[in-house]
Partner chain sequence: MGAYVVRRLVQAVFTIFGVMVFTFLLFRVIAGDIAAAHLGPKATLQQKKDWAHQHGYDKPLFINTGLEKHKHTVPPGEPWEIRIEAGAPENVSIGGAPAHTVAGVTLVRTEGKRIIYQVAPGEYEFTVRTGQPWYDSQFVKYIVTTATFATRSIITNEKLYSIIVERAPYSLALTVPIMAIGWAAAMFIATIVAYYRGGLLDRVGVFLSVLGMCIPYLAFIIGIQYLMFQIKPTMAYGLANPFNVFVPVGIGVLAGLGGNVRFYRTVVLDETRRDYVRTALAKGLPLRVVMFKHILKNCMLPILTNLILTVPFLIMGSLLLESFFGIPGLGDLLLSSINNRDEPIVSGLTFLTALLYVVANLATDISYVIFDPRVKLS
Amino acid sequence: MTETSARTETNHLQDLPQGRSLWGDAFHRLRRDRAAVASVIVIGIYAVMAVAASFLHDDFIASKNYKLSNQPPSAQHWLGTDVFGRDVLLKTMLGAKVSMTVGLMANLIAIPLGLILGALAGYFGRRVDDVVVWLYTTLASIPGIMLLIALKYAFQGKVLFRGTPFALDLGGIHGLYIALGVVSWIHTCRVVRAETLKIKELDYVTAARALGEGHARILFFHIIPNLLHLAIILFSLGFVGAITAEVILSFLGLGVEVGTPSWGTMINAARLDLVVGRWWEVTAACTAMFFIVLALNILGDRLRDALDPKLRT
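With the form predicted alone in mind, show the structure of this chain by itself.
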């Protein structure tokens, strides 16, 4: 081959499109998907609202003005006022903070728990698998909302790490995080267990086992990294369940502390207002919940399409 031909071949190879990893290809697909981009923007707006509301909580609590009680939407109060004369728009933003925080914390408990237990059950099988399957089957046999209510009642008056700077009042929102996390890991565990049963029979895991690598190394370096795409998808979908459960529990008076604005407490407080024509508070809470749940569902579906190798073609 002449020098000119070799140079031409090299230039040709350089002009070929570069390959992308699974994550790079997923990001490329999501970036080109308008629905996914719109969902990310909506979720980002809610996150900004939640952060901004953190600095406005004290002002909201101190803004009671009974002279402005139950005012309809106006130029001064875009979404009207509640029974205490407080701005419903600010109340909705504070509710976004509660819902986003609950969704995040509950899934930070549920996803790692389900991922680890599912991987252990699928990889080791036998007695480990029997114990894990028995555990999640038992919990799954109890209706989720009933289990949440039971846990919240069990947490009433309980304080973890009492007398320390890290004390957690389980009767409040910290107990809600734990209760949702304990209930929400079951689906993740089932999916991860089924996928681990397939992955552990693949050639690269067999090769790692033949080279003498230990169980811990195979699990944490070969199997769990190949389950992370499932964890991300389930995290986004689990956010929806956590937000919905928080709203239901707060509506029943078992969610956040009394006086803490949330969408559930807003719906509960305004449930009788529709009869007399005061629609703005319950409408604000339901609309805010609708858009974040819709955005999370769309993003979860698009993540599944982008990250699941079976659906990439």
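Based on the form predicted alone presented above, generate the structure block for the form predicted together with its partner chain.
One chain, no partners, no other molecules: that is all that follows.
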């Protein structure tokens, strides 16, 4: 008798539609969303361009050919040439490399930092919370672009660990990663802290505590995994911020090293070219930036819709 009822129950369960995890569900939703798929493809193209650019030319910076200076777009140079006679298409691709690396590295610093500090502050409260909150309110009270400018200004000409394989050129692109990391962990930390405050009161955390699990285990096995969807959303939005900031800083001469091809240095080099009719370099840099920012913005929105069930209507 008991055996049969158990079997019916199993059959009954099998009849139910297959459940999906949050991630599986999100993946499914994103795959059906044409705009999201298109954005992923665009981002993929930029990533491929960034990787390919490094293989296409050994030494772009030194490859100057004044005979080809400032040529308009042609069959040979699809986007024309710059003032040193270098191919603008290749330059734009190298700019994509800088932008993608900066976006990635800045977030690889900012997201884990914000995630861990935010979770610690929210979970432990009291003194830990006070210190973390004081730290981020202090940093946040300097407007983002000012803070970036101040950091990069202070970093000028500094090289850490000089002469070792880990040399960090703070005046150049490495300083840019760090400065952007320092600026953008604030937002992550704030969001994560607020979410942790909610999660730590939930039943499953109370249950884990009642079972005698330690703080570290609760934090790393129960709380942080439930914050990862936020990390993904913040990552895609942080990427946009990092790319735009890199362009503005490089434009001001505070970004990558002088001479490194980046969209910001391209716009700076060609800002007066438009008046004399040389439109291709500025246009290439601005267009390249427009599409990656558009794709990342759309993807960020769609990720938020797919991953944050509370926002679903």
